[in-house]
Structures are given as C-alpha cells and as structure tokens.
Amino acid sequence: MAFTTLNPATGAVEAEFEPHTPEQVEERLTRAAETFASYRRTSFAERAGWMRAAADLYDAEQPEIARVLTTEMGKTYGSAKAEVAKCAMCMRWYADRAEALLAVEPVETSAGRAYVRYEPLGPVLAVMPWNFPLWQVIRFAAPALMAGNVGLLKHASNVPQSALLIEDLFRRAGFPEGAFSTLLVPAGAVASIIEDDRVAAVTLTGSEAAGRSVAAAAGRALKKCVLELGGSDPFVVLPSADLDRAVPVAVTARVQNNGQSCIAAKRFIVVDAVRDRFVPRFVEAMAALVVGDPFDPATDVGPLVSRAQRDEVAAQVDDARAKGAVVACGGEPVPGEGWYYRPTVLTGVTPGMRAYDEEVFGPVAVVEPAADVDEAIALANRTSFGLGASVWAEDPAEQQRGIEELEAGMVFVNAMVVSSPELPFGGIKRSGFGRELSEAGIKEFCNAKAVRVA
C-alpha cells in the first residue's frame, strides 16, 4: 500500500511514497530508544535552542510548508500559512516555559524533606489525523520534546509529505537523530507498535473508532494514553447576545478548515428571543461564502479532503432533508472536479436524523431552536460528545450559567473555540480524555516522581 498525496481540489495524484518495511520500522524504534537514553539528560537550554531553531525554520519556509498542507488536504492557503505560524509560536512558548513548568515542586512534610520531580517517560507514539497536518503534531511534539521525551509519528496516510516534512524540520533544527521519527505504516500496524516495549506511551487525535482501537491496545500493554476524539460543539446564542458579533463569528466557527475541525461549532442553539434576528443573518452570510480554489485569496471554503468525505457529508444532509429538515442554503456538492460542498444551513433537524445524531465533518450548520436558557443548555448537553462549547451572552448571569453548566472540556464566552498553548485542550465524555497544551499537556507524558528524604 503506497502513501498517496491526492489533491482534493483536482483529484490528481501529486506524490506517492512506499511504506516503511518491518526492518525500517525496527530500525527507527531502536534508534528512538537509544536516543532517549541520552536525550533525556540534555538540558532545558539545549532543547530550547533546538526548538527555537525549528520555529525559525517554520517561519522562514512558511510559504513552501503551507503549500504542502493545502495540496494534501485542501485547506485554504491563507489558513495553511496561519497554521505554520501557529506551530512556530507554540514551539517558542514551550521553549521559553518548559523548565519552569517542570520545575521541582517542594512539598511540606512532617519529617525530612519532600518534593515532586517531573521526568520524561520515553518514546511517545503519536497517531495523528489529516485535518491539521502540522498543528496536531506540533501541539504534541513541542511539549513532549521539551520534557525530554522523544517522538514517533504515525500520521494519516493521505498526508505523507507533511509527515516527512516534520521529521526533516526537526532534524535540520539540530535535534539529535532519532529524537523525532516518522513511521510510514498502515493503521493496522499501530497496535503492535504500541505493544512494543520500547514505546512508553501513545497519544491519538482522531475518530471515536480509532480512539477505541488505540485505547484497547494501550490498555493491553498497560501504557499511558491521551485521546482527543470527535466533537459536536454547540454554539449557544442566549437572549442577551450581541448579534453583530455573534453572527460573523458563527460563520467562521463553522467553516474554519472547510468545516473539518473537531472544535468547529456544529450545532447552533438559538433561544426564541433572538432566533428571528440571528437565523436569517446567519443563513445569508453562509450562502455568501466563496467556494473554490484553495490557493485563490478570494476563496472562503476549499474542498473537502476526499471524495469519500464529501459523499459522507452529502449523505448526512440528504438523510435530514428526506426526513423533513429544511435546507435553508446550500445542501449539495459543487459540480466539476474536486471535492467541494456548498456551505449549508439546516433547520428542523430532529433526533433520528444523521445530522442530529452524528458529527458532520464539513461546512454544514445545524440550527436548533430553544425556548429559553434552560432548554438551550439542555440541548447543548444532549450529545455523547463533550469537547468544546461557545456561549454568547452579554448578561453576566447568562454567561455564568454557560460556564458552569455546559458539559465540555472547554467553554468560550463570546468567542469561538480555539486551541492555544496557554490553555489545556481536550474533552470529556466520548470526546476523549487527557489534555494537550499548557502545563497540563507537558505533564501528561512525565513521571511525577514523589521524593522524600528522611
């Protein structure tokens, strides 16, 4: 099975790579384990120097790197460049703060001296998705490498150029050979790699099915794992919301990354008091978006990543329409080459429709009415997912209810859900467990070693 770059804008094959042989995988696992033995003893200053050098490369080569991201998965060129810049920012954030975040913590004790020290675990396997080919990897790799771990990347099979590019950039930045290695292997090989004694832990960003598989393998091997899975994030518009701010952000929150983001707003829950003012403006703005060539600066929404993904979104919309939902705008693929789907707003969506019960990974918004704040929060929580939530209100009491009562790993007030190094990133319920980014993220793959000196 070759790893293929298939351009979503044209359907053309751009590049193909042969998978690593079992011997090559063995070599990379051995090298990672051997490198960890010495890399863990490097100083924070040494690691920070290499990390800043990597960030400098990302900045210097931003146009070329972004072109790879757009060609492989179809995100607009502007958003691809922003992704590269965000990665460089994250690298510098951890380079500047890792030593303080992992500093020895004194503990008061009745006898002797006690403290907690944070030590790296070893080679960490990252199983990563295609939708943010760079950022998903760097938000794991930057803290893991700064903590003294080494990284092994099994990337999505449709972004091989991105996977190899990341390994090359870390190498050129000066990191020791084996500190970060890409494994071009099929999904079926992941379980055996997790079970390998040289692998200390695993992190996955991906689907619920992939999360179950990785968690099962990690459980059998008794290894730490972090899972960031799907989301069906609510965008809750309450009576005191400022609609002039809420409407444009709602559009961006839904169609960011061509609608293919786990933290994209997907369910727009609008109370009756503002529904007649919010919904028409939202539909009009969604219908006005420009769909087209992701390299064209005028484009708002590029293609979906694959024909299968486009067909899945179309099937979810068609199912809702057939069962009585109203298509307020969009609702169909764009004719011609490439895997484009028109930005869509659905109303009248009810339980039993796929668009209600499933995560829709494309530029499709589901609008749900709510009588009041109580019903809005109940509807927002009526999902098996719990990744992020966005609540819109000017009234402090309404804001506080959203903060306290929405069941999610992240709640953003009067803003769309985003990821940044300062805040822990992750979810609850079937959106996974564990955290990336922030202090919480860098400590996920550390041994919190308790020390007591009598």
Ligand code: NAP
Second form
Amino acid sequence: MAFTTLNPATGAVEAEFEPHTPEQVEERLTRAAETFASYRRTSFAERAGWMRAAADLYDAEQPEIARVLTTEMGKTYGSAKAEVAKCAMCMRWYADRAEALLAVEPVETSAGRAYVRYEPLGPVLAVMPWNFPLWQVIRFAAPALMAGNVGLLKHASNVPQSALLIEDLFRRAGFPEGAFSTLLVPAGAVASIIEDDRVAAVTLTGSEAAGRSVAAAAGRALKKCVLELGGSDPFVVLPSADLDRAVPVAVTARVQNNGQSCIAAKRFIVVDAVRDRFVPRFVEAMAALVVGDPFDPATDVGPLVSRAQRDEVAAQVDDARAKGAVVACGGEPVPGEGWYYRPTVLTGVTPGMRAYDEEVFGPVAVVEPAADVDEAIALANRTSFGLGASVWAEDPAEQQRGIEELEAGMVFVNAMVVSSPELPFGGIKRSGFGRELSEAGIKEFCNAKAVRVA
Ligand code: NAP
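Form predicted in complex with this ligand structure, per the form predicted on its own context:
After this comes the whole thing, all chains and molecules, with the earlier chain placed first.
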C-alpha cells in the first residue's frame, strides 16, 4: 500500500510514495548500526556543528517546509511556520547544552574514585504521529543525536513528505549517512523492527492502542521504551481566577492545531463561583472563531486531518447530544469541500458519554461544573489520562492545591500547557511513561554507566 498525502482542505492527493521494501529496510538498519559504531565517538562539538547547521536550514527554508505541513495535515500556515521555528530553537538548545547535561558526574564514595558517565545506547526507533509532524520528531531527535545515538523514524502513514523531508534536512546539515533514517513502513512492521538486534530502544508518541502494542513488543525484546500517549487535559477555573486572562487562553488551549494536540485543554472544569461569568464568554469566543482555508491568515481553525477523524469527532458530539448534553455552539461539520468541524462547546456532559470518557481530537470543548475547589480537583482527576493540567487561580492557596493535587505529568498555573526544551514533557497513568525534552529527555536514551576505580 502506498503512502499518500491527502490535503485535508481539499481532499486532493498531494503526493504518493511506495513503501520501503524489506531489502531497503534491512539496508537502513545495517547502515544505522554501522554508523552508530563511529558516530558515538564523534565529539559534542562536531555533533553540535551539524545540529546548528540543521537549525539554520530550518530557518532558511521555513516557508517551504511549513507549506508541506499545511498541505499534508491541515494546520494553519502561521502555526506551521511557528512549528518550524520551534524545531530550530530546540536543536540549538541541545547543541548548546548537551555536553554539560551529559557531563561526567563525580560521586563521593568510601573507597576509590567513582563517577557516572552517560553513553548512547545505539539506534533508537521513533514511532511518531502526524499532528506535529516536525516537532514530535525533533524533540526526540535533537537530544538523541546530541547524545550520540542514531535515529530511525517510522512516521505516521499520512505524513510521508514530512518524514522524508526531516531525513533530507539532517543529511544536508552534514550528519553522517545513517545517523538519521526514515523508514517508510506500515504500523504492522514496527514490532519486528523493535525485535531486531540492531535496534537498541524505542519511543512512541501516539494513541493508547499503539502504546500497548509498542510496549508489548519492547517488553518481549526487553528493550527500553518511552511512551507519550493521549491526554484529556483539564483546564480548571477556580474561584479566584482572572477571567479576562483565562477566557482567551481557554479558547487557544482547545483549538490550537485545529484541536488536535495531546496537550490541548479538553475538559473545562469551572467552579460555581465563576461559572456564570466564564461560560458565556467562552462560548461566545469559540463561536466567533474563523474556520477555513489554513493558508488564509484570517483563519483560526483549519480542517481536521482526515475524513475519518472529522467523522469520529462528529460521532462523539452526536453521542453526547443524543444522551442529553447541550450543544452551546457548533456541533456540526462545515458543509462542502475539506474536513472542517465547527468549534463546539458541550455542557451537561456526564460519564457514559463518549465525549466524557474518551479523548476528543478536534475543536470540541466539554464544560463540567464543579461546586467548589474540592469537586473541581476530583473531577479533573477522574480520568484514565494524566498528561497536562492547567489551573487558573490568583489565590496562592488555590494555586498550591492545583499544583499538589492534580494527577498529571505537567501542571501549568495561569497558562496553557505547552512543550519547551527547558521542562520535562510527559505523562502518568494511561498517558504513558518516560520523559522527553530537558535533561530528563536526553538521559532517557543513555546508559548511566557507574564507574569505580579502586
Ligand atoms: P496513532 O494512530 O497511535 O499513530 C501514531 C504512530 O503510531 C503512527 O506512526 C502510527 O503508524 C503508529 N502506530 C499505530 N498503531 C500502531 C501499532 N499497533 N503498532 C505500532 N505502531 C503503530 O496516533 P495518531 O492518531 O496518529 O495520533 C493521535 C494520538 O497521539 C492522540 O491520542 C494524541 O493524544 C497522541 N499524541 C500524544 C502526544 C504526547 O506527547 N503525549 C503528542 C501528540 C499526539 P500509522 O500511521 O502507519 O498507523
């Protein structure tokens, strides 16, 4: 089966690529293993030089690269350019800091000299999703390559142009052949690649179902695995919240990337004390969003990635409506060409409705009322996910309750949850395990080798 790029704004075929043959995959695995043997001995300065050259290419070619993202998965052109810029920033961040982050750590011992040194593991397989086609890959690849690992990318089947483009940019930046290779293979090929002796470890960003099968394959092969899975992040509005700040951020936090972000705020839990002032303004702002051509600078929300994804979101909303939820705005696809869905706010959503129990990957906000802070936190934690959480409060005591009691890998106070190189990124519960970015991320795929010289 060929890998096809369908433009979500038009439904038209943009490009098609044949999958790699078993021989081509074999050649890439061999090259990765051979390259690792020499690449691991390159200096931090050499790797940093190539990484900075890659960042420069991303900056220089930003408009063309962003165009690929928008036509391939539908994000607005402005957000695509921002994604390209963020990748360049992350590459420079690790180029500047990897040596210090992985410096030898002396350890006090009772006898002899002791220290910990961080060594790369080998070829790491990255199984990645389509929603941030560059950023998801670069936040793995920048630290992994700076640590001396080599990368193998199995990207989502609907973004083959992005997958090939990333490989090409690393090659043109000067990285040795085989330091980063794209494998155009279907999901069904992943387990056998994980089991291959030449592959040292695997990282997956994607759905729970994919997480289960990648973790199972890694378990069978006894290989290190990092999982960044779904989220149903709460946006918790407490009694002392500054609503003038909270409302516009709530809208952005839900509809960023056309509503298709793992860390998008998906459940808006609003205490009674502010509900009458928050909800109408939130609904009004969501209803006012401009839906349309992702290349039009006036557009706030572009199309969903595929017809199937648009229909899935519609089915989740229809299920809630049929079971008694109220559609405060939106609640339907936009007729005509492209896979657009109107920004939607649902109230009166209760357990047993799909929109309550599942992650909704589109511009649909679920508002849940809470009597007080206790109930708001209990509702926020009543989910199988634990990725991010955003809590809104001016009162330090309310802020502290959110920080301490929300069950999530990341809590942002008076801000939406975002990823950046400075902070560890990842979740708990069924949002996965392990961390990306920051010092934690670069150490995930390192051997912390303990050394004692008696
Ligand atoms: P997906 O279907 O799980 O796909 C993600 C990647 O996994 C793709 O490369 C896919 O390949 C592959 N894959 C799917 N099933 C697999 C299997 N059984 N074995 C091995 N690989 C498999 O997810 P998606 O629909 O593209 O992305 C949306 C999901 O990703 C959402 O749940 C979102 O929350 C999550 N996400 C999480 C994060 C995070 O950092 N926590 C970030 C972004 C997105 P094919 O395309 O070939 O099927």
